[in-house]
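We begin with a single chain expressed as structure tokens, specifically the form predicted alone.
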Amino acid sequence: MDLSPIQKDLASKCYSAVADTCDDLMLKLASRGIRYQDEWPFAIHLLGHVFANDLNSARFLWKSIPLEIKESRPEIAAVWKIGQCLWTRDYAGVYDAIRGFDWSAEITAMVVAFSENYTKKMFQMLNSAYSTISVTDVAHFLGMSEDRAIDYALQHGWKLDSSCKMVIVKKPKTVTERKLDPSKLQRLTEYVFHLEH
């Protein structure tokens, strides 16, 4: 069974087209009859669609992998304990799931990279949903140590109150482009006109 497509994915860290290349694969070897069950890469393909947020087709995708292999290949349990925690929006299950397995060196750069995306994209709703948070939330939904939160925080322009362990949020500035279209400065200039004669 030829599974270059999906380990040049990974060797390429185009962690985003996993679960469409596996997918496609997958698809194309039921086509043709053959039996792929035994040595197919569960892990990554079902990392492939937590990585890409698409917890659906994770969830069918466990559904469909037959007992036997799940019981056998315990990096499959791994990573479906991620997809549960994204389920159920345990924030911090999610890193606990990720720090809790001895990942294989074949999926360890697709773990490691999943949690940077995920620490991103939790900074950035904690960033939009708050003006003040304590450090203990911040620690819990970027799964770190106060400590390490804080710094986290700090490198990123918000601002420590000490005295009461509040982080203050650096809102980001939104900037606002305004085009002026031509016909209108014309009709513009057209109608003061009209209005001064």
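Please read these numbers as outputs of a predicted model, since none were measured by experiment. Positions refer to the first chain, counted from 1. Think of the rigid core as the biggest set of C-alphas that the two forms share within 1.5 Å after superposition. Compared with the form predicted together with the partner chain:
After superposing the rigid core, the Cα of Arg187 is displaced by 2 Å or more between the two forms.
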Contents of the next structure:
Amino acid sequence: MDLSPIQKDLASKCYSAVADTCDDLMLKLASRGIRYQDEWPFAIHLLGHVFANDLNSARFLWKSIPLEIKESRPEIAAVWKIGQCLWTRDYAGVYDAIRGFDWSAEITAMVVAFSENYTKKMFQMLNSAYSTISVTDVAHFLGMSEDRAIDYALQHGWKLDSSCKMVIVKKPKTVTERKLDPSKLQRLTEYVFHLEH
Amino acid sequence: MESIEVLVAHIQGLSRSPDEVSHLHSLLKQSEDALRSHAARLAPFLSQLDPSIHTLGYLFLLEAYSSGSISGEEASGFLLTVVEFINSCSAEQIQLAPEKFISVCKSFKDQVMQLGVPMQGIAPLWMAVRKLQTSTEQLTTLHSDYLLLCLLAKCYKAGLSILDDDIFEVDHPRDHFLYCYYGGMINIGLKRFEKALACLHNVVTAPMTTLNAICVEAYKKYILVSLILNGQVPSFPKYTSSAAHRNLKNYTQPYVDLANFYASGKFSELEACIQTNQEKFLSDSNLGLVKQVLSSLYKRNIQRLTQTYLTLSLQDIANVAQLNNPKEAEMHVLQMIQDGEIFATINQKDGMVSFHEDPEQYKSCGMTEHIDFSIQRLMALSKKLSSLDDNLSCDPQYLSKVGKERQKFDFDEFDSVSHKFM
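For the form predicted together with the partner chain instead of the form predicted alone, what are the coordinates?
What follows is the whole complex; the chain from before opens it.
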């Protein structure tokens, strides 16, 4: 079974493309009536969906995996645990699921990339949702010890109020581009022409 | 059997140029009965032909073969033959006999479903749809078969590649009903509720003289998705058929009741309604959606608060939304902020939430691109509509009807409809 397109994505670290590559290849193999399930890299396929934050496809894929394969390959269940925690919004559970398994060499780099991505996303979420938040909760959401969490927050410009163990969030200044270019004039002319006729 | 061999020789000889192919086409049409009578013995002849060059001939033989009964052992071989054919056939030759192609694909789909391997049919049917279509704007009979297989195999994402095409031509109304209904279900599975609502809306408001089962099922899901997305069910638009208008609510009473209880905003009443009608929801396979409606009530109640308050304590939010404690309220609000359903900031120190206006100012480059893109689509749609209108006003049937009606009212007015049409 030729799994080279998936290996190519993994080698070039295009993790967000893994899910689509896996889907297409799986459908192609299925159309030829090949029993691909035994050799198929379900763990990587599942992690691809989780990486792209497509939890619906991850759920459906998990449901379609035969029971014997789920039981004989614990790595698949471990990846699913991550997806499950994301689905139920068990924010800290995701970190436990990532750290609670001894990942194989093939998948380790992808798991590490996902973990870094996730931490960044959690931090952005805290940024947009909170004006003040307790240190315990920051540590909880970022999956770090309280001291590391405080360092991380201070690095990003937040302030610590040590009397009540709260961190004050500093929202980053978002710069949105507002430049106009000449092609817009062309488009505006087209609109006016269309409306006149 | 001799006639079959002669036919195969013709196929091999007459497949080079378009003229030869059309000559072959008439020969094949004459031999249809002979082919059908020998359906069971056609398999070995197929291997003498190359599906990419002798597409038309191969198609006729394959269609005759599939019209007979296919035994269990032959089934998987048949599937592989069809897959090979679909992948390598020539689209131009297919267009000469589309009904035969559709018939082969339908037999393929039936076999795939009978053997319980819907996933096997997805990639081939996608290819079949693309080869059958004259343009991506045309809806074929195979569209709904493709979506059905995606649903059965739970490969919902695969359905999107076909669903995201804009359709402007529909050949058979029944295709349209099924396509939009299955499309709605795929979008529901992927939680793209706005798109699902648009698909289901198309089924409910489609022209029909009598109500059909697809429309009734679509309306049930339409109510549920409307509640999840907008918290209310809109009334029927003007262009809904009178058959749907008058009868739909009679067939979907439990769902209409659910919508009424939802509007009251009371959790316990909604739960009670769901309990009473649970069996009905379960037998319609809508229980999952109904549960999503229930959990959306929390969100609806919290969203209503943003219209009245600028800041509110987490305890108050918990009370209003009937949650157990402020921490639960905080988690709900956090989820809603993450999903973009609400604009707010949580202040844990004081236990308060401040609600904000939508910070989008519609001035950024990204937003102007988006608006431009939408305007371009609208302009293209508007051009299509005016050309449709032009075509319709030249249609003889339409003109004769208009001419007849005109005559009743105005004899003196200059009649621009030529008398030829009356």
